[in-house]
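For reference, the chain that follows is the form predicted alone, supplied as structure tokens.
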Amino acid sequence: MADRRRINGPVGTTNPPIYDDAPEKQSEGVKVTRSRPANVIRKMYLKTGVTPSASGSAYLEIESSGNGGSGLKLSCSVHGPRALPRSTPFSPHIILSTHVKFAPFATKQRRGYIRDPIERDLGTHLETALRGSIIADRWPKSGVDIIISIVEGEQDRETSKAQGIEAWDTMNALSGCITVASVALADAGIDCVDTVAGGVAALVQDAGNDAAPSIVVDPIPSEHEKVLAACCIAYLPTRQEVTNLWFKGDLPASDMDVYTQLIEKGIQASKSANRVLVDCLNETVG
């Protein structure tokens, strides 16, 4: 009879993963630089039911920069609208519940089993993004959890974190999880008013101090050389609203025309999104 307290090893022998940077040299006569023009986004897939037992899901993989970095790999499901439980006050409205949380091996700095304050950041973003697209109405005394799980995060092994990879790299994943998390409410059946697709436009600076700053979206901080600012929107394109805006960054509260041009391709971005979300929607009801 089996030990079932025993935990056994595997059966043939493995190597394990051994992570190396790349050696300084190689890193200091190759420079990383963007492919894509400044208003286009990656390519992204998107694909829903991958979920069975919830009400519905979604996933989405957005491509790698092929400079050696990791890309973004998001799973969604939504539990719900289900009754709340009676010792709950009464609501109107639905009460929804996100939540977002990194995979232990997502990042290169092994994440833990409890949210930390970015994680419980991309959640709250995340609600209010949402909130705006939800009917709330149609369901009093109801409660919908949505959560997402990134299986991997989007961070270059070459980049130095001196220069705050993490922190623009966090813009990218709210994104992503305002996409996904729109197709799954889609695919479980929850009436919104419209789709909310997220965008990403930042303020970058190339080629040494003296050039001129660039406004590009969905940014890749290693391909560029300084990330002076960046903003994330929630946008909803049919009824041209914004249900959530982050800006994260240091320039002039005097200087407005940037702030505008942020949000404008910051729109642009979720647009393009949004394409691929609708297209990703038509194929499933088709």
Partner chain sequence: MASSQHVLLSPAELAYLHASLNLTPPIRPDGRSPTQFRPLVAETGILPGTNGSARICFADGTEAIVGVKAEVERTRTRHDFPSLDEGTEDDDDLDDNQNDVIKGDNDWVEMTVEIPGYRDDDAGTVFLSVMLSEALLADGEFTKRLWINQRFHWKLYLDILLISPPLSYPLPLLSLTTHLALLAARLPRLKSEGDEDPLFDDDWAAAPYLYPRPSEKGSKATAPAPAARPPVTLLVMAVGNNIIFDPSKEELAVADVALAVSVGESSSTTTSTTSSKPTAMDIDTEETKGHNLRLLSVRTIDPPSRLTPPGIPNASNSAYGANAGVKDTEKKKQQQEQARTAESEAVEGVWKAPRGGAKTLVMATMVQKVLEKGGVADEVLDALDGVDLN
Given for the second form:
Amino acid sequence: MADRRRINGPVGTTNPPIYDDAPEKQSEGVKVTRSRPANVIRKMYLKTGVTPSASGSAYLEIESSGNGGSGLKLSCSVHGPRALPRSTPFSPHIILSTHVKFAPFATKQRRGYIRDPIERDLGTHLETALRGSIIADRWPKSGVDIIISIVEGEQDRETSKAQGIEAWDTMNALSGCITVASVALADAGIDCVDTVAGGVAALVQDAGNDAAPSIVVDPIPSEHEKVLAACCIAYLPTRQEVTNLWFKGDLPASDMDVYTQLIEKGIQASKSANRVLVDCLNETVG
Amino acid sequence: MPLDTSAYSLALLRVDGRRWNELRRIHAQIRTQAAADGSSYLEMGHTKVMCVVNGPSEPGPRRGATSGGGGGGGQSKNAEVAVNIVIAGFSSVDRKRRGRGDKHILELQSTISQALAASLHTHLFPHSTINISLHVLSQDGSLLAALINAATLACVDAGIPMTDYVAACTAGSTSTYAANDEGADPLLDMNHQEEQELPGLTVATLGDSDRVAVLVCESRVQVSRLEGMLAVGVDGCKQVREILDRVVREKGIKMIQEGTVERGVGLNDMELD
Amino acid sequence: MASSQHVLLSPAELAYLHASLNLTPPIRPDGRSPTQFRPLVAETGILPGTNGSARICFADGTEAIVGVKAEVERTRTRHDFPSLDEGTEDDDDLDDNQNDVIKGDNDWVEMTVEIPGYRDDDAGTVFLSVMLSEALLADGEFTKRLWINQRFHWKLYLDILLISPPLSYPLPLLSLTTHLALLAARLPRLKSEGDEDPLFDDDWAAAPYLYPRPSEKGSKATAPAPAARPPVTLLVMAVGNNIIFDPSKEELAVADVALAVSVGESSSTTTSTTSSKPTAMDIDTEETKGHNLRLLSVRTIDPPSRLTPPGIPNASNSAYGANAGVKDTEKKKQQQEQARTAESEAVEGVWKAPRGGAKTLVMATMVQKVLEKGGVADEVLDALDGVDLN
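Form predicted together with the partner chain, following the form predicted alone:
Following is the full complex, with the preceding chain placed first.
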């Protein structure tokens, strides 16, 4: 259905400009490979209180891969807790509503204003991750809205054309969403059992020789030849519990060890992100 | 593919080999689904629909596109009949996806809702809702008629008191409007091909009587032909009613024999073989 | 959505149910063993107008119909990156070499889920359809089956209808029905060759199955893809340390954690990337006729238990004489203390909605239980083998 309420871009297709420098690099056969150690996540910048009108807000930026691509930039605002409208039936708990939206210009392919299935799916994942962390029964009959806009999605110019890569990018986006929403919830003063943070780990096949697949945390799909499987985990470090787990890929059932390792690495990534998160919150308070 | 109507005048046989006053095979089942209060499955030729009735029950939170008819919802003195139609993407030859807000579906929903609200004793269930959800699995003409018949059967299965069966069927005419043929014969129970080319109407009557409950004509037709079509349609509805009645009775007998229900007092004269 | 639907159980009932599921072995309300599924009726090929169709009816009355429809579509070449296409067009004379490059695209599959009473853009409905398509597309092998030639491909539409009202969380039902519909799906046999406009055989009996049958030995040798099976998504939940399969609505209402695990089966020829001893594996599968399972996706489902109303322990319930005859100031202090303990500590027999997440160990065991040899996934696939495909 066409969106008639806003001014949209042109209906027909337009060819995006092709910049010369990128293909040149490719033709030289220089492919950017991962320079970080396998168990180190990228640097991230986290700040609270970016939206004064919201009861809590946060901004997250993850550095770009340095591959002509863009990093991840998210902003989250939390509205509430506030009373539910009179027509809603009684609820003994706070009602979460999560809303994840890519800005129309966030990715290489322009996104519409109406949320597409991927964005709705991200919203559901986020809701599951947060619902485990907040103490919902302290606010009966109330609701809270968590709105995340992805200002810049993580996508590489050259590699996004290859199939299936976008799917892996959504996992990184989800982990960012979880971290930023957790900070914004804390900023809004909503009681949580613990701060939840997102972490991604992937089983990757590197380019060139048929080396055995290895597990890396916070993967950038374009840096690897092939991503075999990945998981995104929302983890509560002090309780040592997982509130949301999303695994996808293709693993033989006989390799449960690989799966377990992947989950462990995901938790490790989540713990790393959590340290940044706690520092940021300390800064806000102090 | 355009329908060749010229052949009809030669052998007086229609594209699928039927005479002008013949119905297609109607096959129906009731109580197809254990979880619902009432359910039915109906085939009219290759048109296949399923119906699930829930209620009368307390109206839940209003959601989505349900079209209410025969009463103003939870606060009224009559039960609301909410009809929801899902036309499966695979139901027609060429896949065509219809959204929920599709005007055609909304019209079907309100037609069925109003027709049933008139026949069901909705005044017995104030402040409640009867949810009828219809699924179209395959379509080959006479869709509205099939939906009405399936909904009637499911309401019977749900045990909602009603005046009589609402039986529906379609009627058409052997030549197109443009042909302006005075001697055009009426046709009974149109299939998809005939519906595409020829003028037609859907009529539903209340039980054995000649009382028309629904009359929908969406095509251009000469007034002189209308009367003939209507008469054939009403006659077809009586045949359909007989078939529906037989389905209900057969199921009832089977249930008594299986011992799922007690044999009622008034049923002594009913033959059980 | 269906998973967070309100269950009409009182806190006392929830506490009782939770306690009985937490026993070793757990006692389920319908007397099933933890890994036992509810009985179901399944049939395939019910709709001649589709390429493949299936219907499954669970014993509790929930019913789903899936229809698969395929249409020929022209493959869009990507114009925005001419460098990609140049490579393939340059060496046209190496045609036979080119034909081997079978590429799939995830856009070739379109899945819609219809649940009566829910909008099709409802978060839960979208979640279901994304989850089901994710499992289907996970290995990237499926879309290759839809490839016709360089210029054309099949576009597959999967329409999933839930006929009954959503009584229990419909995920396993929809997944099993989709599995059967895909197994029963056939595409017309291609008569044309190479990259010319596709021409198909009219004979439906000659149409090959989308997933070639292992029993057809002759065709198996020539089939481009080895015999595999569509994925199955299973719903697993845990209460305490007990892992319970195919939970009913009431059981899900007290779940500590619920997972949807998608499992696929590939043929044994697929090189297992990380397996330490692939040869031994092959022999093993040949002998035991076990399934070569692959883990495709795992997702946490938000259990509805988090939205259940909590119970109040008698100690803090004034209706049971708590705090009677205590001075006001003391009473207040006491109440505050009680409120704190009530929130943090569980009282035996009083229901409290679970808080926090799940222990990693429990989650790992849940996946393990699905995948292990002779485990639940094996059983389910064996049972589905028994369905007569016509």
